[in-house]
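Take a look at this single chain in structure tokens; it is the form predicted alone.
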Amino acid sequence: MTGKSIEEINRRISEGSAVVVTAEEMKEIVEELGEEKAAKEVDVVTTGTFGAMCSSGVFLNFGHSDPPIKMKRIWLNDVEAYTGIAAVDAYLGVTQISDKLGMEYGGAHVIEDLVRGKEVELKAESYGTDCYPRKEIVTEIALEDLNQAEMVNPRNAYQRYKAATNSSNRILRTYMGTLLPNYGNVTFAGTGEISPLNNDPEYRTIGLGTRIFLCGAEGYVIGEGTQHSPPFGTLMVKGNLKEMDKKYMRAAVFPGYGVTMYIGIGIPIPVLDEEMARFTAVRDRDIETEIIDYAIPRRNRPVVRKVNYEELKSGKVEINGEEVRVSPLSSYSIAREIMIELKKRIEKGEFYLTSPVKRIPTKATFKPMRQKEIVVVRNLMSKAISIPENTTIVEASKIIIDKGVNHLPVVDESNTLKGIVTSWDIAKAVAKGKVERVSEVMTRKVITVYPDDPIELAADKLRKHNISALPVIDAKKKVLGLLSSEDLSRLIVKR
């Protein structure tokens, strides 16, 4: 197998004799030349990602005022940063929101408008000590002003990521975007082929050390980043926020979700060997991934298909026998921008690689989170009592006060839900003497739950509608029980 080393790969770069590809490039040369000769021939490929990352930030150092303070609390342009560190030290995160505008401006609008060369306003509150005797300040800072700015992510580049789709008849708004209802559309993330880490899926020479573009700027990975799990691989990275570029990061809002920042990353990757090679070749359609439906609100959603990069982003792609629409999160165009940008700079002998001087993880686990116990609808709904729709009301109240029910749902022969009727519902029509039938008087548009959905879902459901009972039903509609606001009650009665 031909080798070479990152050295050798430094020196042809200094000598301006390295051969630089972009990943879209290599592709093309694998299939040309073979793997073997590939690798003699091409000495790096830079790679690409621009995309939501939510798990960024900046640390901040803005010096002491006169008299110093020791900052229990700060707000920068009214968004709080994170200050259990030391005195005038903070951790601002991107997905942090306004005291005052809420989700429209957050913590990612202040890292840009620092990047763009405004002032923002610092606020800051003490308890005051001896030696830190201030207790509050309010003043204008600029980027140039901090000591230190340096960006640290503890989750970026996602490797690959699941998509998203909507299987509820209503709209959602989420991390992946608006998911319209009844498998209305499918979004998805990261980049596929020209990606960082699918690139390199074994990380042989991205680890702990390897110097990267982030956005614009030198930065490094500093290890694998929080909830790695290969094939879904992350880094944790850094770089000096003095030093980055405004292209290449940009605040955004998913409208009903919040905030978060758009990340610039290019990793260059070293061609060692046939191995390599063959890595930097990948294509769209060996990157596989899944579509997940969020209509479940659940830690574990139900895979509505599996699904290869190159479906994705063909722009449509098919859910139950319907060509359903399909639109990224992240952008191409700019990943691309980003990977001949770095191209150009190892070209020019600006950039030089480096070596791990750690692997990351190529296994781990993700696990969830330890909870003392997850109550979900069928631990607490009751047995219901169903009707069919030509009950008269005579029927239908005697069984109300025969069973002591308050709710009753109405189905058809096949148990599947078309109604609901309540001893109000009934009370009134008593009164008015001119209905004979529960069909005349039932709720046809019914608010349900499903028996894994959370607890706390259906609470919400009852408190949004200002209602005090949910059928429970299948994906069939077929009723399954009830759960009644006294149901809910037991329940914080025996918290």
The other form holds:
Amino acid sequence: MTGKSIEEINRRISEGSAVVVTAEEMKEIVEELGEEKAAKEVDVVTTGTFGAMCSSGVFLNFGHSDPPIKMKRIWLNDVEAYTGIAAVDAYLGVTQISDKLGMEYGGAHVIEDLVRGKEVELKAESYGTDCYPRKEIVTEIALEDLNQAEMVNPRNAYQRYKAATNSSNRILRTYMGTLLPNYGNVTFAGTGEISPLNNDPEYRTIGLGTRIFLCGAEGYVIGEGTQHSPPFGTLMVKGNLKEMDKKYMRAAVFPGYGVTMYIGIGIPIPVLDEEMARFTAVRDRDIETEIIDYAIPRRNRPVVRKVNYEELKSGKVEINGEEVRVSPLSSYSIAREIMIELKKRIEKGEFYLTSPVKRIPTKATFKPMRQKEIVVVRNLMSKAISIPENTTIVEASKIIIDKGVNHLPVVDESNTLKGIVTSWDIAKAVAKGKVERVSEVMTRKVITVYPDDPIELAADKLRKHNISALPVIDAKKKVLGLLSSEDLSRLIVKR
Amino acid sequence: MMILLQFDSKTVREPVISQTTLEKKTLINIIRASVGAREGELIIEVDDSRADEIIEFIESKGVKVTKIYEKIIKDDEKCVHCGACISICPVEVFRLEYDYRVAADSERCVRCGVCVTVCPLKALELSKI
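What does the same protein look like in the form predicted together with the partner chain, given that the last one was the form predicted alone?
Below: every chain and molecule of the assembly, starting with the one above.
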């Protein structure tokens, strides 16, 4: 296998003889010519993505005021930035929301306003020191007034991402968009076969020091991104905000979730040899992910089914025998514009390729948070006093008094949950008269928990539904116990 | 075609929709209704070819009628063609074109407004009637 070097490719770029194609075009070329010929023919493949990337932000240096201030807290258009670093440095994250406007306006909007040439209000306060006596300042700044405005994004360009759906009976507003009840829709992120990391899945050419297209500017990869976990790889990137183009970045609000920013990234991939030709020929059908259920507010959300990007991009997927419509959340259209723009820049000799100084890991796991102690329902639940459906009101009232309980789960012969009656239901039935059996007054739509659910989830259910106990059931709806608000209060007494 | 009906304190008590259905032997789809004691507003959908005679009939009952032409408006300056709107629209107004841009078939819109609240770029707006 003969290969070519990055130096060789760069020489061709400077001579104007490099063959540059977009990732979209490369699929066709490899299919037609085969990997060997395609590797000889093509020098560079441009890739692109344009999606909501929450883990982004900008380092800003404002210069010193007179008299100088060591900023302790700082706001830009009422959006707070982090300034626990030197006197007039700050980091503004895109998801930070405005103190005054809330989710309507955030860090991403401030960044977009700066790039659009608008003036932004800077407000800062401090405690005053001998070297920095000033305690507060309010002024207006524009992008050109800043010494540095360096975008540094800890986690961008997700290689692939889990698609989202919702099994519950209420609308969910998430960072994956609005999810309709009862598997009403599916959303997914990422651009699949044209996305940078999918075209270099072994990270042979994309690594620390790789020159990239970042929101229109020349940027760099500065390492693997946070939560990097191949094949769900991510990148940490940086680039000069002053060189960026508003066309390739956009502040956005996901209703009910908050502010984020659409970031445009293009990465040129050198076709060094046959292997790189094969990698860049990847198709959406080869890129697999999972559809997960956002109705379960846990770290490990259940997998509804496996799916590939070809199915997702088709606009419809099947869930439980029904056709469900799919929304992409990344813009394929702008990602394409980025691939084409990057291709043009390379062809014109305005953009050269780099070899990575250090490669990013091909193996890494994304660990869960270490928590002090996770108390689950099982640790606190008490024994359930269950009754059959044909229990009479009189019998039920006796049980309630004898056992000193307020909740009686109603079950069938196999201990499967059918309903629940409370002492209140029984009292009401007695007052009304004419009611004989508990099956006539029981609540049939029972709110339940699983034994391994964290107690925070149980407490949230009690509060949301304004109830005082939850039957604890297994996957087959068999009653395992009961968790009441009294059980939960034991936690506080224990402390 | 979609039509806005505005009822005043008198007409709001009359069964105008039923009268229209019976008299004109036509199907009427109620898209949105807000009816109070003193006034009411209805958006209905009727067969395009019979719209004029139906409108004439409803007007004769003293109800103010306005034809709704444009429904959902997409601001192409703001839209980034992400497609978040595609799967949440109940009547499939939005689709990805051959060039992966989001196109809106505004004619199909039933003015439910769900997409307006979902768009991350605030690029969608219901037309004023």
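Between two forms, the rigid core is defined as the largest C-alpha subset superposing within 1.5 Å. Positions refer to the first chain, counted from 1. Quick caveat, the model's predicted, so the values are computed rather than measured.
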Core-aligned, is the CA shift for Pro388 between the two forms 2 angstroms or more?
yes
